[in-house]
Structure formats: structure tokens, C-alpha cells
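A single chain, nothing else alongside it, follows as C-alpha cells in the form predicted on its own.
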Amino acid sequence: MNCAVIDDEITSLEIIGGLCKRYIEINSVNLFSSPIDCIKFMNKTQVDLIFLDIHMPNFNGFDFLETLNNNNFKAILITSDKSLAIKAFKFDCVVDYIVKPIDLYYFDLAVKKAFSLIKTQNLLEDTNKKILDNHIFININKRLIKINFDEIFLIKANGDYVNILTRNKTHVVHSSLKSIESKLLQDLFFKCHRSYIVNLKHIEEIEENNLLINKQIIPIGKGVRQKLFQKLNLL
């Protein structure tokens, strides 16, 4: 997870930044005496969780959040206004609104707010984008065909040609099975060959170094069989 911290005061930039760094939820701690040199720095670099002042000369925090007021993240505002926070919880991103001098206790509270909140909201990224991702077109003869991933049983390598079996088809398509396995779910299939993915909801048994899909035996690569007893659920 990375952070921001905004605050015109050097000194108050200093002490939220150390205070940051005692969570190793927090892989970096950027810190920013002006909104603008931040905005630059998000276009480059994503950031989950800002702390940010309010009161700044030319920019302050409030025109900061409405700027970015799409930006996937979240906010802590620390400041030695009392008198707005109703206005800073008018914004969505914003989890808490500290007054300064920071109260130990508070903050981590905060902190821990925004943590909890950002891994819901990754948590339901991931699970939209599963959802979304749910197959792949391929082209046959010109025509785009989809197919759903459910509906794959294994993935062969033949030659410059992929071999992509359903239950009803094998599909035939000019591809590698590197670049038919980059679009593929991982939690879904595994790559058990050099020559083979499979569909790991389709394995109907594993005896030694071969496993059954579909009444096919398929190979299982060296090295690789662990990897694959670590993605199955196995009692």
C-alpha cells in the first residue's frame, strides 16, 4: 500500500511521515509540502491512502480532493480546523477528519479505518473484475467466438496452434499457450505442462505424474506437481 502525506508545515509533514512508517500495511511514505507536486507524483504512481492538510497557500486540501475527485483512494484529513469537518465529509474518500495537535490514539484509529476500507474496496475490485473476466474471444476464420472459461477443459500446444477443449468442441487457434495463458483467470487455470493448462474445476483425478480430465490423460510437468497440490483443495 502506498501513502501520501500533504501538509505546508515541514514540521507536521516530518511527524505524520514517521508515524506512517510504523505500519507494514504501508510499503512507501511519500511526502509533499504542495498538492500540486502530489497530483504530478499520482499521475505517475498510484496511491492508496493520503493524509492530507486542509489550510495551504495558492491550493489547499478541499480544491486537492475536488481535482481528484474520481482518483481511486482514500483520505485522512489532519488539520488545526475544527470548524470543517462537515464540508471534508461531503468528499467520499475521506475516512476521518483529525484535528491537530494528533492524538495517538485517534490517528490509529484512522489508520486502521482506512486500512479496513481499502481492502473491502480491493476486495470487491478483484471480485468485478473476476466476474467481467469470465471468458475469451477467439478467432476462427475471422469470427470472433466466445467462449466461457467454464466451459474450457484444457489448453494444448500444437505447434504454432493452440488446441482449446470444451465439452462439445476443440477449437483450433493460431496462437502460443504463453499468450493464451496471460489472459486467462490464474485462480482457474494451471499451466501442469509445458504443452498443457488446464482447468482446475475439470480434474477428476491425479495419480502420480498424470491427472484425468474429461477422459484424457494429461501430463504432469517435474517440478510442478506441489505447485499444483497447493491450488487444489485437498483434504
Contents of the next structure:
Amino acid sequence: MNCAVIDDEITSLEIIGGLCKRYIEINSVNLFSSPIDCIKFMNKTQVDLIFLDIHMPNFNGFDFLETLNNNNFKAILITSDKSLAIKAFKFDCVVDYIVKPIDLYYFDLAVKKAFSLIKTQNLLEDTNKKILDNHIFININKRLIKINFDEIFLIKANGDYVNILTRNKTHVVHSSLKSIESKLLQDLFFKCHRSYIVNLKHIEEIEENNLLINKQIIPIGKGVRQKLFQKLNLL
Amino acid sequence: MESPNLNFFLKLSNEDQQFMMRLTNTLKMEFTNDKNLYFDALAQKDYKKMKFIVHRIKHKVGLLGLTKSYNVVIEFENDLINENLKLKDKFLLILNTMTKYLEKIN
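For comparison with the form predicted on its own, produce the structure of the form predicted in complex with the partner chain.
Time for the whole complex; same chain goes first.
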């Protein structure tokens, strides 16, 4: 996670910057005494979380938020002014409002709240993207063929290739199981064995350490049995 | 008058001496600068600038644990909106207390 701290007071920058270093989730902390410098930085680099002062000369914290209204970041406002909280929470990106001098307990709560929101947002975006991309293109004899996820029964490792079994045929594709796994919808597919990924929707039966899918018996790895059960709608 | 302290910085630095030293040095440097800006603004009767600097100093008053003084500074900051300098001397006293304390810190 990349963070930025914007405050015209160097003491505040040092304090907040120092506190940020306590969180392993934060990869980089970038300090700015002017919001304009941060905007320039954000034109080149993705920033996930911003600690923002409000009262700054020429261009204040609210000017900053208005300018970057559609940007994809969360903000924690840190100010000596108690009176601006209502205005602050009108901005969707504002997670929390902290009054200086910083109370370490409330700072920690605010940061953890921001982490949780950023995580959820990233997960949602990822899922939405995958739902929109409900298919995969595979390269067969220099032709790109579209296969909908729904059509796939299972994928089996086959040396340097994988066999993708669909309703009508089996496609042999030059890929690893790991590589294809990252392109699939995690909620729909499950790696039940080191050589097999199955479409959960098409599982017909499970008995001991095997499952039945499209009349084929597929082994279930010992270590993943419980995980598989968690993914199924069990009575 | 209440005495300034570095309790907040001690808690914040979590026994990291280097961080503690960086914080106190930055505070000393910035406070001296803010104080000069305040006196300049006062001499020019620039109330808007004065309010802005008092706001910055207010945070430093809080950082040094001066809770009662912090409330005085809030009041002074609000008074400056109406160009009212009635708390000017009290504010000066706070500045002097902070200056003396920060001078003692190595």
C-alpha cells in the first residue's frame, strides 16, 4: 500500500510519517508540505491512502479533495480544527477525522479502518472485473478461441500443457495449471488436486477422496478437502 | 502556569532515540520560524496571517502537553477573526514558556 502525508507543518509530517512506518501493510510513505506537489506525484504513482491536513496556505485540504474527487484513494483528515468534520465527511474518500495532537489509539483505529476499506474495495474491483470477464481466450494453433467459464468442467495438468474439458470437447493448451488458475474466477473454480482444477458448479457427487464431474472421477487432495467443503453449499 | 513536557513525543517515539531527536529538532526549528512569522504578522497587523500562524502554533502547544494553554490559543485564534487582540499577552506568555523549555532541550 502506498501512502502520502500532506501537511504544511514539518513537525506533523515527521510525526505521521514515523507512525506510518509501524504498519507492515504500508510499503511507502511519501511526505508533502504542499498538496500541489502530491497531485503531481499522483499523476505518476498510485496512492492508496492519504493523511491530509486541512488548513494550508493557498490550496487547502478541501481544495485537494475537490480536485481529486474521482481518484481511487482513501483519506484520513488530520487537523487542529474540530469544526470541519461534517464538511469533511461529505467527501466519499474520507475514512476518518483526527484532531491534533494525534491520539495514538484513534490514529490506529483510523488506519485499520482505512486498510479494511481499501482491501474490500480492491477485492470488489477484482471480482467485478472477473465477473465482466466471464470468459477466457485460449491460443490453439495461432487462433484465439473464447471459452465461457460456465462451459468448463475441469482443467487437468498435462506436462507443459493443460487439458480444458468443456461440454463439447477437450482443448489442449500450452500453459501451466498455476498460470491458468490466476485467470479464473476464484468463486467458481477450485484446485482440488495438484493436477486438477474443477468448476464447482459442475460437481455432481463427492465420495471419500474423489469427486464426480461429467462422468469423470477426480481425486481430491487430502489438504484441500476441508477447504472444498467450505466452498460448497452443504446441508 | 502549567509546565511543558515531552510525554507525547516519548510515547510516540517508543524509545527510538533517533526518532525522538528528529522530532524535537524539527519542533524547535519550526517553532522558532512560526514565532518569527507571528511577530512579523503582528507588527503588520495582518490578522489573517496571524490567525494562520496561531493555528500552526496551537498544534505545537498541544504537542508539549500544555492543555490549558491550548484552550487559550483556541480562543485567541477565534478572536483574531474579529481582529481582537485581547489575549495577545497571554499568548506571548505561552510562547515564552515554550521558548525557554525548548532552549533547555539538547
